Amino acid sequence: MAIVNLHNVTYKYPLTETPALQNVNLRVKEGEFVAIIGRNGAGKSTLCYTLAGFVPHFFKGELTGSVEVAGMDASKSHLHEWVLNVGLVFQNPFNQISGAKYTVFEEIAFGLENIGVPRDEMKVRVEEAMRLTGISDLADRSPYSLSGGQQQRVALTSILVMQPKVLVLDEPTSQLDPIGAREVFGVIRTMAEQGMTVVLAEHKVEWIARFADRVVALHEGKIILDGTPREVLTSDLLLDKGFGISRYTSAARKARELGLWRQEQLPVTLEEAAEGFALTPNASPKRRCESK
């Protein structure tokens, strides 16, 4: 069943001529793990803010199309009740900490005390979100004094404590090392292991092909690809339109050019590319004499 139904969505910003999304259909079924890729400016914020309600309830503009998210229409709906089924991780965590409480604590509690959790079932869902995303220690820690990549890991934090049916984030790993990156990502996953829809806007197409369902590509506001990880992330169209790719795919291709790689299928990860090459014969590539 999905529970993210976009049809011939159209948005412009005020102010705008361009549109900033062009005719994007998308259907999204619960417990999916959707990743959005594609170059700066191509639409994946505003995908995610369409995904939000913050199109058009927010930023106002021209929204044309329709747009359910869990069970709610983005014409007959108010954003109160949009972030109550759908949480948001923006790409800079400063900009979603409230500056309201003096702890880690307390600031990811905050959404749920502006609901009104109980407080033992609070301190319950708080302890066990910080649990998840690894940040126990921090608990009692100034959210401002707290790097980048910590601040990210709170502001995750903040949107699973709140339990949403879709989780929406906008490059979240974009403030974490590749450690700190490999780590959300795996709690994400866990996240879509247990129910909930993830959709993921993201660059690091390494951690994409190896935790995400599905992969899909926007190019100036439309949807250009949309399939498995392997489908999306070896495809040449990705290379003509300027995309970034695996690394491993691109070692391999390269690989195939000069008849070092044998396999039927490029690879999306290490662990593929690794076993790719293992199973190609040795070799030496062939060549070419030309005359002159």
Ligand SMILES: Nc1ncnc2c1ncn2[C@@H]1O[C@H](COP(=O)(O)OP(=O)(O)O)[C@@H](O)[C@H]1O
The other form holds:
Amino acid sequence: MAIVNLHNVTYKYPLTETPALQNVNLRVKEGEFVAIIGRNGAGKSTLCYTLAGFVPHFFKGELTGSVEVAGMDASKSHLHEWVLNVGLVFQNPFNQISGAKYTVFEEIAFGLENIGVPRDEMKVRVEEAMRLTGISDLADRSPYSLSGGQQQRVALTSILVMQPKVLVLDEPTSQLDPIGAREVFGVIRTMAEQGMTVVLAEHKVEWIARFADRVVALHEGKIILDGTPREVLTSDLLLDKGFGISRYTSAARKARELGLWRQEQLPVTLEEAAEGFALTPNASPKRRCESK
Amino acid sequence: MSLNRSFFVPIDSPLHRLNPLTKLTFVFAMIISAFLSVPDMAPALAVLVLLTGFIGKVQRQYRTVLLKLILPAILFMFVMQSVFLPGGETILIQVGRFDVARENVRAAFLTVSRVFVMVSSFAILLLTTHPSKLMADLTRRGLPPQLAYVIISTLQILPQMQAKAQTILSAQRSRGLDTESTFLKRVRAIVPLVGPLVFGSLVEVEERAIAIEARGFTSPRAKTFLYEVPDTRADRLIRWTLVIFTLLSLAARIWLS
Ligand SMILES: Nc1ncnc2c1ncn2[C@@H]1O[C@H](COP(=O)(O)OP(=O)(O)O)[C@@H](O)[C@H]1O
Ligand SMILES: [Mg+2]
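Would you mind generating the form predicted in complex with the ligand now that we have the form predicted on its own?
Shown next: the complete complex, the earlier chain at its head.
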């Protein structure tokens, strides 16, 4: 069953000529973990906003084609219905803090207050969500006193506590230091493993390769590749279009030119690369000199 | 402490336990009576407010506010009004070329008492009331949530804006921007700050709007509140007493003048 179904979606922001999304077709199965890659301006954020209902309900503009997510239809549903079903987390952790709350606990409860969840249930859900994301010890801190990684986990928890059916994340680690990024990635992985449908726009291809079920490559508003992480991330097309590429893929590609990579598939992760090189016969340093 | 962006002192006291609206009623009752009632009442009210601070067990924090904020302001006002106000017949002393008249000293004392009542009663409200509970209670009673949001987020975000302005300033200065010479030059130096600060803020405003929308802020469902804010019979009794007190003090003004 597809929980996300975009059919021929084309979208123009108000007052713009070129569409930010062009003929996008995307189906996501329930429980699938899909990563979206693309250069700056490719339309990743726009796609995330579309999945989360902010296009066209918040950013007006011109949308054609059909958008169906979690049983809702963009042309019929209101934004406040979308946010009950689709959670959105984006880049800047600071801007996702509501600013109306003094502690992390209150901050996470904010969404539940807004949608009218009874107090007792609210407390239980907030505590449970904090345990899930590993931030229980931050409950009484001010959201403003936290590190970027902690703030982003608070933002993520504030969305998860609303129990969305689909979780959409727009480059959630791009403004974090490596430690903060690792913490946030850890939570995303947990959610995906627990069977939540996750759509993640992300640059870190090695991480995507290890954990995503599927990768979609966006270029100038169009989907140019859609497949398993290894298929998509090792494609020569990414190289032509100037995408960020795993250093292991680049190394193996170079090695292939030198005849040192004999596998059909290029690797994306360190493990795949190590495995591949181990299988290459006669790849000793001596032999390499002779072949030159 | 996590509430470092508010004045709230997280302890327990009879005042802390009162409903926020009761304390807000107290603030307005004191201010209205101090400004509109018979003039002699303001100093008495000042004493009353001061004593209330003790019930709230916040005298230590209140003293800080008093010394740092209230006293300097009212001393300044007192001196300005008693020394520099012209007129008055009974000259008490002379300060340089200025006569200090008894009438002006009296008027100054009155003004100062009124300001004292206003600022102090507000301070006591803020020192003994959790800001989230204040807003939750008022929203429950019908204050538009958007207004509550604007009030509280402005209070929280202001220090952030300040910090950001400072960062931009340092960055511009490190590129050789002159911010320390003559007034005109300094004004000119501010101009390049406006862009990043305002443009940055607009983008931030949009993102924050998305963020709170994503948390169901505009949901048509009836809101619920994390904190239970009790409203007891004692609260209602105190509120009515304060309202009657205010009405009587206004009546006194009409009858006695
Ligand atoms: N609010 C907006 N108004 C007009 N154009 C926009 C807006 N946001 C993004 N765009 C344009 O849409 C295109 C896709 O942008 P975006 O989705 O942000 O890309 P990405 O997230 O992949 O960097 C870009 O050409 C960008 O300039
Ligand atoms: Mg983007």
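Model, not experiment: these values are computed from the prediction. Numbering follows the first chain given and starts at 1. Under this definition, the rigid core comprises the largest set of C-alpha atoms superposing within 1.5 Å between the forms.
In this overlay on the rigid core, T197 has a C-alpha that sits less than 2 Å away from its partner position between these two forms.
Remark: with the core as the superposition reference, the CA shift of A181 between these two forms reaches 2 Å or more.
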